[in-house]
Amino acid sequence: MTRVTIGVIGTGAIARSHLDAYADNSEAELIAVSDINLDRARSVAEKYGAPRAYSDPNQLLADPGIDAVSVCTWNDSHAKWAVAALRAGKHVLVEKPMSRTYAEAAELEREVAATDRILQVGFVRRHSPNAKVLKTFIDNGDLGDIYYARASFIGRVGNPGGWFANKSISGGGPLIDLGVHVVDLCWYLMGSPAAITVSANSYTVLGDRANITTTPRWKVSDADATSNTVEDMVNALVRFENGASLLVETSYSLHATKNSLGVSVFGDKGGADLEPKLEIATEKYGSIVNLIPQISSPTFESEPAFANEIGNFIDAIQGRAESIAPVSHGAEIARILETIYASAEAGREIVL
C-alpha cells in the first residue's frame, strides 16, 4: 500500500509527539516540516529524516509531494492553517483546541463538507489504552445509559506564561488548555450528546503566581508574570438533550493541596473512573464490585496514545476506518467551551 506522505507545521513540544509517532508508523513518510525559525525547521527535519524544511507553512502546503499535514502551532492559527491545508488538498490532523471560537470551528466544518479530505482533531486522550478499554465496556452496555459525568483538571501553581497567558492567542486559560482534554473525554464517553444549557463561573484571583518561588512548574521561555490575561479557574454545569449532565472544574491557579486530574462517568448499570486510573464499578449478585482491567497502564500513556492517534489518522486517509475525532466533534467541543466562557462572563445560565 502506498505510504501517506506527511508535513508537520510547527516544531514545538506537541509537534515532537506527532513526529515521533509518524516516524514509528510504517505507512507514514515524513516529507517536510515548517517553522517560523528556519534553522529550527532544518534541524528537526534532519533529526527525523525529512528531505525538506520551510519557514513558511504556505510553502509546505504548496508542496505537491505531501498528502497530509499535522497542524501543531499556537491556538490562534489552528483554524487558519487547517483551512489553508484543506484548500490545498491535504488531509489534516489539527491539534486541540481545533479553534479558539465556535465561528472558526463552523468555518472548518464548512470547508470539510466542501472537500473529500479528512480532518481529525487532536483529542489524543481518546486514543490512550485506558480510554479505549473503557469505551469498549461502555459500547458493550456494561455501564448502561450514562447520565452523569465529572471532568476535573486542577493545577495550583500558575500558568506556563508566554502565549498560554495571552487570551488573544490562546483563546483562554486552563479551560481551553487543560479542561478541553477532560471535557472532551467525558463528552465522548457519554456518547457525544448535544449540549442544551451551560451555567459557569470564572475566577481571576491568584494570577500567574509569581510569588510562588519554591514549587517547581513548567514555564515557557518567554514567561512574563506581568503579562497575563487568562482566567485562574473555571467551573461549570453542562446539561444535555438526553437529560445527562457534566460537572466541570479546571484551573491553573487554585489553593488546592495537590495538582489533580479526574474523569468519571456514571450509568444506570455501572460507573467508572478513567483518570487518575481506570477502575469500573458495577453490581454483581447483590454486591457492589470494583473491576480493574489488566492493561499496560491504567492511566494516560502519551506514547501509545499518540501512536494510536496517528494510526487512526492514517487508517482514515487510507479508507480503512473512520476517524474517532472528526471535525463535528471539534466543533461541538468548541461550542461548549465558548458557552462556558460566555456564561461565566454573563453571570447566568445560557441556553444553546
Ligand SMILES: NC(=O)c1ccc[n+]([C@@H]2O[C@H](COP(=O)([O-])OP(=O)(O)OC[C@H]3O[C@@H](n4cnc5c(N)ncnc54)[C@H](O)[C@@H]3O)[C@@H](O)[C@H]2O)c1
Second form
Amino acid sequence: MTRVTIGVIGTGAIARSHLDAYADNSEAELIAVSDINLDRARSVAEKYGAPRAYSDPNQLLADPGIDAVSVCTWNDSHAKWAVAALRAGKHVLVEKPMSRTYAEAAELEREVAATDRILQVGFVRRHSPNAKVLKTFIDNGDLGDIYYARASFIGRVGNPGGWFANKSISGGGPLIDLGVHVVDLCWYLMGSPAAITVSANSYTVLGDRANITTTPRWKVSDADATSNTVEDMVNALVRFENGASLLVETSYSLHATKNSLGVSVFGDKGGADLEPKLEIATEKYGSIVNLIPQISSPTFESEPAFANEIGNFIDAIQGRAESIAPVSHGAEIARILETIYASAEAGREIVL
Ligand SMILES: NC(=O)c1ccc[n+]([C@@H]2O[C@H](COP(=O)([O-])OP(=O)(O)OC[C@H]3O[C@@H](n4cnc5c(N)ncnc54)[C@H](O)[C@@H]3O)[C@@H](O)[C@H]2O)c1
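The form predicted on its own done, now the form predicted together with the named molecule:
Shown next: the complete complex, the earlier chain at its head.
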C-alpha cells in the first residue's frame, strides 16, 4: 500500500475537518501546512504532527515529496491555488465553492484536462451517510425520473462577517456560501442535468443584523464588522434541459421564525427529503408509504462525511474509484450560481 503524502493550504476552521480525516486515514500522511497567518499554520502543524509549516503556499507546492493538497483558503484563492497545485503535479481537493466565478471554474476544467491529476470539489454533503443512502435508492430507480427539487438553507442572523461578508473575497453571500451545498445536493440527486434557464431575485434589506444582540450567532475568527457587501437572501427557479426544475431559497438575514435546512427531490415513482431528515415517500397497493432508512443519523453528519470525502479523494488518487465530485460538477454549479446572481441583477430570466 502506497501512502499519499498531503499538504494543506489554509489552516482555518474547515481545514481542521480535513486534517482530522487525513489523520484517521491510514493511507494519508501529512507533510506540510501553509497559511498567510504563519502562527496559525505553525500551531496547526504542531497539533497534527506536520513536519513543515509555511506562510507561502508556493513553498509547499515546490516540495516534490507532496502528492496531494487540500485547498482550504478563502474563496478568492481557491482557483489560484488549485491551478498552481495542478501545475506542480499535485492532486487537489478544493473546498466549496470551487471558485468565485464561472470563468475561474472553466480555467480549472482546462487545467485538469491538461493533466492526469485528480481535482475533487469539497461538496462534503454528498458524502454524508444520509446522502449516500438516498443516492443508492435513486440509482436503483426507487424514485423514478426526478422532475422537481427544492433546496432551502435559511439563516436568520447567519452573516459570519469578515471575509464571508466581503463580496470581492467571497464572490457573494448566502448563495455561494450556504446555498451552494443544497443546490449541489439537489442537482447531484437529480442526476446532474444541464441548466437552461434561471430566474432569480436577490435582496439586501436587513444587512448583517448587527442590531440583534440576544440571538447567538457565529462569526469568523478574523471578523471585521465594518463592512458587509453581500446579499441577505436569494431565491431562484432553475429549469433544466430534461424539463426538471429546482426551487432555491437561501439567506443570512431574514425575518424567519427559525433557521432551517431543506433538501427534497420528487420523482414519478417516489420522493424524498434528505434534509432536515432522510425520509422517502412512495406508494404501495393504493397507499402512500413513508420509508425511514434506519441509519446512524437521518441528517448531515460532519465527521463521517469528511472521512468519506477524504476516503473518496484517496481512492481516486490510488486509482480504485472515481471521485464523485469532479471538476465538471464544480464548474456546472459555478455556472448555475453565477447565473442566479446575474438574473437577480438583471431582474429577468436568463437563458443559459
Ligand atoms: N465544506 C464545508 O462544509 C465548509 C464549511 C466551512 C467553510 N468551508 C469553506 O472553506 C473555506 C475556508 O473557510 P473557513 O471557514 O475555514 O475560513 P477561515 O477564515 O477560518 O480559514 C481560512 C484560512 O485560509 C487562510 N488564507 C486565506 N487566504 C489565503 C491565501 N491566499 N494563502 C494562504 N492562506 C490563506 C486564512 O489565513 C485562514 O487561516 C471557504 O472557502 C469556505 O467556503 C466549507
